[in-house]
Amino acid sequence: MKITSTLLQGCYVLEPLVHQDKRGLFFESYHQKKLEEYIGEKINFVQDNISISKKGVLRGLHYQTGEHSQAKLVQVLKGEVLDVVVDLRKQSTTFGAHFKLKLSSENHKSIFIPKGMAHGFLALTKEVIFAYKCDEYYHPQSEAGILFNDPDLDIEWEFNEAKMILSAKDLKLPLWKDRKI
């Protein structure tokens, strides 16, 4: 497995070694020891989530606050997404910056997102099955987010905004300057 740093401090792209033959393919999508050695800290994922989305669905930008803040490992099982991560950590050298990457069932890449970052993705194909591991349980009282098209973040989603499908809840998320800490 190849692990590379992103422009966000503590956020990494994981790229598995894929073994393919006439039967199909095999790859190791997660190896706790390798990830922990690379990032220099212990990770204990306690919850796995799956979402299924159709083309144009944008989910995000979401995070949990305080003691329920979550580190995540995200990947696509079917289809392709534009995945976006925003650094919310004031003490970070990359505070306020964002990173984006296309994740797909073809490239098999995943992203490790440390605590203190917002996350969202846009489904680019007819059907997307998106999987993520979390190191904290979902805690509704700690749930927070930032509006996907916040002008201060200036994220280029590479998709016609008029054709995006968002939940009513995500459309009401606050701007960056008004975010919940």
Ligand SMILES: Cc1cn([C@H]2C[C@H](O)[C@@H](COP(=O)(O)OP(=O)(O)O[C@H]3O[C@H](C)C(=O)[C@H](O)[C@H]3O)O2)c(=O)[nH]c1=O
Second form
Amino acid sequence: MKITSTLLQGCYVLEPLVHQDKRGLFFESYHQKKLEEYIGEKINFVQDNISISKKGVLRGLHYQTGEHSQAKLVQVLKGEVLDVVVDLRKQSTTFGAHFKLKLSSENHKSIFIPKGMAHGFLALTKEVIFAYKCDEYYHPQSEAGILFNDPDLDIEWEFNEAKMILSAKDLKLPLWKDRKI
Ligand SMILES: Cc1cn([C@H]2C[C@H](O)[C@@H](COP(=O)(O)OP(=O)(O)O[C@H]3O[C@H](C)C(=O)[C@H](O)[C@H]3O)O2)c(=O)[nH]c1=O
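Having seen the form predicted on its own, can you show the form predicted together with the named molecule?
All chains and molecules follow, beginning with the one already shown.
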């Protein structure tokens, strides 16, 4: 597995070793020991999530606050997304910055997102199966988010906004300057 840093402190891109043969392919989609050794801290994922989205669906930007803040390992099992991570950590050297990367069932890449980040993705193909691990359980009372097209974050989603599909909840998320801490 190859692990590379991103512009965000503590956020990494993982690329598995893909074993191909006449049947198809095999790769380790998660290896706790290798990831812990690289990031230098223990990881204990407790919940796996899967969402399925049509082309144009944008989910995010979401996070959980306080003790329910989640580290995540996100990957795409089918299709392709533009994945976006935003650094919410005031003490971070990359506070307020964002990182984006295309994840797909072709590139097999995943992103380790540390606690203290907002996360979202835009589905770029007809059907996207998105799978991710969280190190804290879902805690609705601690859910928070930032509007996807916040002017201060200025995220270029590379997609026609008129064709995006968002939940009513996500369309009402606050701006960066009004976000829940
Ligand atoms: C997140 C979550 C949701 N739910 C229920 C709540 C709703 O009834 C339904 C859909 O939830 P929501 O609209 O929040 O789902 P997404 O918009 O995909 O949310 C996710 O979107 C971005 C990409 C993330 O990174 C977050 O982990 C997560 O917030 O699933 C659960 O039962 N458990 C959960 O862990």
